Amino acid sequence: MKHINHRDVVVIGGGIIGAAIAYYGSKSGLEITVFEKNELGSGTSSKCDGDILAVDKDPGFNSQMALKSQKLVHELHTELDTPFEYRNYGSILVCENDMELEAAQKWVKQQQNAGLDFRMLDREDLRNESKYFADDLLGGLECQTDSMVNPYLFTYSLFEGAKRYGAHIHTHTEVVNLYKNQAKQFVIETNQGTFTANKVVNACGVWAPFIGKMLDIDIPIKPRKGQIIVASRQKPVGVRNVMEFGYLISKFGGERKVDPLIEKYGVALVMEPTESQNFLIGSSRQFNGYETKVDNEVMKCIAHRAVRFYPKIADMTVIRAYAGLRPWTADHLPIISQVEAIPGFYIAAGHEGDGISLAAITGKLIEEMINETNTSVPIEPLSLNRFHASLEHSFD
């Protein structure tokens, strides 16, 4: 007789990645159960912005994967019943010096050669974009395919869709131990009882390494703290996402000619208008372990950087600020992978600041891996094996 607590596929993690896996998996006919230790979307997915970007992705595989994800989100906009504030306006990067403008021209050419909808912007284009830009900005670039969502609503919308396809969602269910029994099933011990499963997907973001350790698997993900200011929209500053070109340099670890504190905290302008007429202003990047306290000095740096690009917003009212943890990997690509040493165990984590952007394609890829069908994009660059030449422990 089938054990009452046996599941086919268990997804550990109730954030945006777990939501996308649950949706695409259950839609394909898989029996999906999700375990989330707190409330749905209460981790990184509720402490980030909602950009669905290709503009900041490396040309080639990374940008093509982002483009696939954008197309899926565009489909989800009409497919899901619960609206998630989808806005498909494109996004821009602005340059503040000749060096950045020259680098931007190369970036655009690379992206165009890869088949993406990029173009350069001059001073006049920026003036037409927003009269609030600083007068000395030289130009920038635009990606037409970029969009924005409310990440919290997007997470809930995917989970609601998954439930309609039969997925079971368990909140306040923390996994405390995970191993394989003699019947080659996963045993999942939680604070709400013990379950068994045929397959397990680790979608725990910055906490993925803790689940990995339960199976003696090293998952090389580190928490990278990011802080965001929420400001009230008292002026019509703009309608779409704007970033400085230095954001790319900061993201990929390059050097910029900026104030030492700006460099120290990895601060680079990101300005995202929300549907509720406020602004999300970022960004920062720090390795501070799992600490998420708002740092006032970082807030000042973010505000200072925003005013450099938008001098006329200096008197805008700050509503609040928050900090979240981004799951960082050394090569800035997520781990979307089967673990060869442990048949039936999958990892979907390590998206850093691209979790919202790449959630849809991640969910689709995990569904395709489990169903053993052709994948939407090549999965070799996303494999855990790129970090480990061999895994020491095998569980056959």
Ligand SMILES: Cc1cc2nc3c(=O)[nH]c(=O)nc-3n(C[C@H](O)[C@H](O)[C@H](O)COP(=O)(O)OP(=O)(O)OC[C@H]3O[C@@H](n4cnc5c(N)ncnc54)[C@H](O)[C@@H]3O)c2cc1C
Contents of the next structure:
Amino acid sequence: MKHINHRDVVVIGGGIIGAAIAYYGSKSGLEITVFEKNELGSGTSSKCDGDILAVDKDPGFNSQMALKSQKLVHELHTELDTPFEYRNYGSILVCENDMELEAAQKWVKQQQNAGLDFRMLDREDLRNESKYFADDLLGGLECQTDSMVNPYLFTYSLFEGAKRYGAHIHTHTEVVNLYKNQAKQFVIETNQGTFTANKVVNACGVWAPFIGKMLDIDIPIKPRKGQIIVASRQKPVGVRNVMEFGYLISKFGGERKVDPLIEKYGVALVMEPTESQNFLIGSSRQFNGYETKVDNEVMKCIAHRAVRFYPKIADMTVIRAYAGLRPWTADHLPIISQVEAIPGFYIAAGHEGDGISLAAITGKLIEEMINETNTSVPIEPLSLNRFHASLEHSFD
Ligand SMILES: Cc1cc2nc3c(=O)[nH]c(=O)nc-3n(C[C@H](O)[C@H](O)[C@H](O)COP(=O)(O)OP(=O)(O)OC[C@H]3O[C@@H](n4cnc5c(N)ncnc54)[C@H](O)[C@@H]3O)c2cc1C
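Mind giving me the form predicted together with the ligand, seeing as the form predicted alone was just shown?
Up next: the whole complex, starting with the chain shown before.
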């Protein structure tokens, strides 16, 4: 007789990544169980924006993976029953000086050569885009495949879909210990009892290293805090996502010509309209441990940056602000990987500021790895080994 607490595949973590794995896994016929210590989507996946972007991805592997994910999200928009405010209008980056415009031209060329749908925008294009833009902006660029979702609804919609395919979802179930028994099954101790499983996927975002530690595995992910201001529905500022070109520099750690406080907090404009025309105005980048308190000084910097690009929104009402933790890795790529030393253990975490964008492809890849079929994109660049190999190399 099958032991009642034995499961085939257990996914730890009920954020967007756990949701996508549960969806694609159960859709393919796998028996999936999810353990989430709080509510679904209560981690970073409800404290973020909802941009599904290729515009900010390195040309090559990174942007090709983003493109695949965008196509999957487009399919999910008709495939899933619960709507998640999907809008595929493309997105734009704006430039405030000649240096950025020149870098933008190079970026667009590289992306076009890699087959992506990018084009330059001039002043006139910006004026047509929004009458709220500052007059001195020189131009920008557009990525036509980019889209937006409500990340919280997207998470719930994927879980709803997974449940329909038979997935078991346990909330308020915290994994407190994990090891392998003599029968080579995983033993998963939770605050709701002990389970065994054949396979375990660690989809715990910034908390993934703690699950790794239970199995003596070092998972090099650090929390990178980001803050967002929510502005009320008041002025028709725009309908699609707008970022400043400096966002790319801030993300990848280059130097910008901005005021020292803006640089200190890694603030670069992201203006994302929600479906109901509120505005998510962001964001910042800081390594500050696991704290998620809203910092007023950072909020001021974000507001200054927004008014620099949109002077006419200075009097807009702010509804609230929040902060979330991006699961950062040193090379800005997620870890979507089997762990060679522990057969049956998988990691799907470390998506930094791209977890909403890359959730669909991540779910698909983990499903393909577990089912041992061809993967949608090559998985070597995403392996955990890349960090351990570079660590060994650095000691040579
Ligand atoms: C300000 C900001 C803006 C962002 N904007 C975007 C954007 O526009 N586009 C984009 O693509 N990405 C964006 N991101 C990044 C994106 O939000 C994350 O990459 C993504 O949400 C990570 O999802 P996750 O499922 O890995 O982690 P989480 O959503 O944090 O889920 C992990 C879950 O694991 C659970 N958990 C932890 N430990 C345990 C345990 N022991 N037992 C059981 N459960 C456990 C947690 O409770 C949590 O719910 C942004 C992030 C921030 C902070």
